[in-house]
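Here's a solo chain for you in structure tokens, the form predicted on its own.
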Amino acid sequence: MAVRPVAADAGPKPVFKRPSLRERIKSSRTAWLYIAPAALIMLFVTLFPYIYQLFMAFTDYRVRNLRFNLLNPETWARYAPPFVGLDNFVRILTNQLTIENYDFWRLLLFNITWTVANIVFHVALGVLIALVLNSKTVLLRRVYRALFVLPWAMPGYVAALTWRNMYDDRFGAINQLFGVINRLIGTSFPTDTRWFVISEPPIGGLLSFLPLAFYAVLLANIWLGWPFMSVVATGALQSIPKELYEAASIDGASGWQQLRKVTLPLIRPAMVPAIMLGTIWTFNQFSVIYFISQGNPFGRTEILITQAYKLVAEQRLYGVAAAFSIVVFFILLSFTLINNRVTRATEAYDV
């Protein structure tokens, strides 16, 4: 009978001690010196503001209470806003704001098809393009990649004005455009649009509550948005190995296969988080809105960030406009959360 050989004692196990938080403190001085001049900046210049508009948006804040402060007793029976509660929520979110075309859901709705729209071609023009250049024998590829970078890289102010000209139902590069296609082709093309009166929509049933106007910014929107897309594909594109083509082709893979099979899950780690951070930018774009079509006609391409807007500059509703960004900020954070528990950008992607 074979005996079990006894393992030896190796005494006592050691006994880790937890430092205490004065011990903690003292070893991570040194971090807290180089972080606390970053810490202060982001406190006044974010976190304070943040906070007083989480007071804003529990008060009735107007005008008459801007000589209100915090940090002077004697403004507060005079200036101080009263607290109204949840108010400011319910009023927005049950159309009971006393401002003119104003339908909190007619608006959210259109902004979601409007970033919906917007992504699916500038995802979809990016990649193609992207692919279209990728190609080798494309003469002049670094030239287009140049070109095709400018409507990403100009400012939104100034691109907006420029489509905003374009669009100008007398003197506007669009319709005399019609005109000479008109000419050239004998086409009956209206050249007299007035893209941003007509509230009739030009296409009937599921897209009835989008007027004329929506396409035009549409357009616009797409002709600024899809060069990100592009330039993130283009990387992508750059990283995947020759070596994975070649063997996709001895095996007999057709392009087609070889897109879907090697091409687009390669890029799919690159594209998913830019996809979601063109999302949140489309969601907001207040400079194409606003200075193109400033939400006409009647307010039916207004979107949430440009009613927002509104609310401050025009209405001088602080309170209900501080309760009304709190209010696209959840709207963002919802579908990011589910966006991200969708597509699972955030976590590690092995082919």
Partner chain sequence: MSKKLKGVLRQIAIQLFLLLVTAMVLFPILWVVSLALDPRDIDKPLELRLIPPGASLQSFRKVLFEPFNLLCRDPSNPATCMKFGGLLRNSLLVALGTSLLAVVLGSTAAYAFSRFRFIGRQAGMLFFIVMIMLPTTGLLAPLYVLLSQIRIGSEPLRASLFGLVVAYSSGFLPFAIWNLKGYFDTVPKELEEAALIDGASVTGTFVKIILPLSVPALAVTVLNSFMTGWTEFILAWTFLDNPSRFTLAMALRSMQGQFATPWSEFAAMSILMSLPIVILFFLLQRYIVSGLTIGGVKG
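Would you mind giving the form predicted in complex with the partner chain, to go alongside the form predicted on its own above?
Excluded here are partners and other molecules; the one chain stands alone.
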């Protein structure tokens, strides 16, 4: 058999050619076939309305303009909404809307406070309870796990309506609960609190912009929101290899150190996107505010998105509402971008 003498790194360098545009289009075809159905429906039912909304935001769009139809030239002259440039945005930002108690910057401040307070509680509670239930020695942990998803499993809107009724000043469960407590241990909590009417802030100083109603909706939304974070944390906890704890305890780490040095860093990569998503959802948590506090007292528990809805539902100011949505979008976009930079700087830990 012939021995072919070959130098170890001989061999011609192949010539590269980038695949031509045509080839790339060809190889993209299967992919696009798979995407087409979803893309089509989203194009028409989601993207197009968004673009239309962009258009509306620069016009004074009112009820009569709903007859305006791009496809029907007859409607153009009669129903086309007047173009107003940035007027809607200016009115939103400079509080020139004819809504009672409207103040954009207060709304924004409240919306951010609302989001931060919620996320802090959701994450803290969710992680704490996931941690407690992660220990194999805890009795009945399967039962607790099943019970604790109930708030998540209950349709959010039913839950919101339920909480609204729980806060009823005369017949609601919360005031009645205080009654029961008073009877049992002889305290004298008020049992006729009008949760969404009192405008006196329970905590003064820096937090005096938060009425009692804020704490009431916050409680309801904590009830609703923590199980999601708990489930994500549970998933992350279950994927931590046991050997890591064993190694840590051999290294002499105490329980507390293990938590800080092993557990928390390792569930972080899962929690960060969950927190991002949770932030977006909470920032736009429509049903809780809309049903429970309805923005009361005096619009001080209104968030941007409920205010936008009221512009449509009560005042029929479609153009202003569209501009409102765009403002909300940009706030969330900047949050995501900032957050992305922060998380990228502290990349995920490899296990």
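Residue numbers count along the first chain shown, from 1. A quick note: this is a predicted structure, and the numbers were derived from the prediction, not measured. For the two forms, the rigid core is made up of the largest set of C-alpha atoms that agree within 1.5 Å on superposition.
With the core held fixed, the Cα of residue 36 is displaced between these two forms by 2 Å or more.
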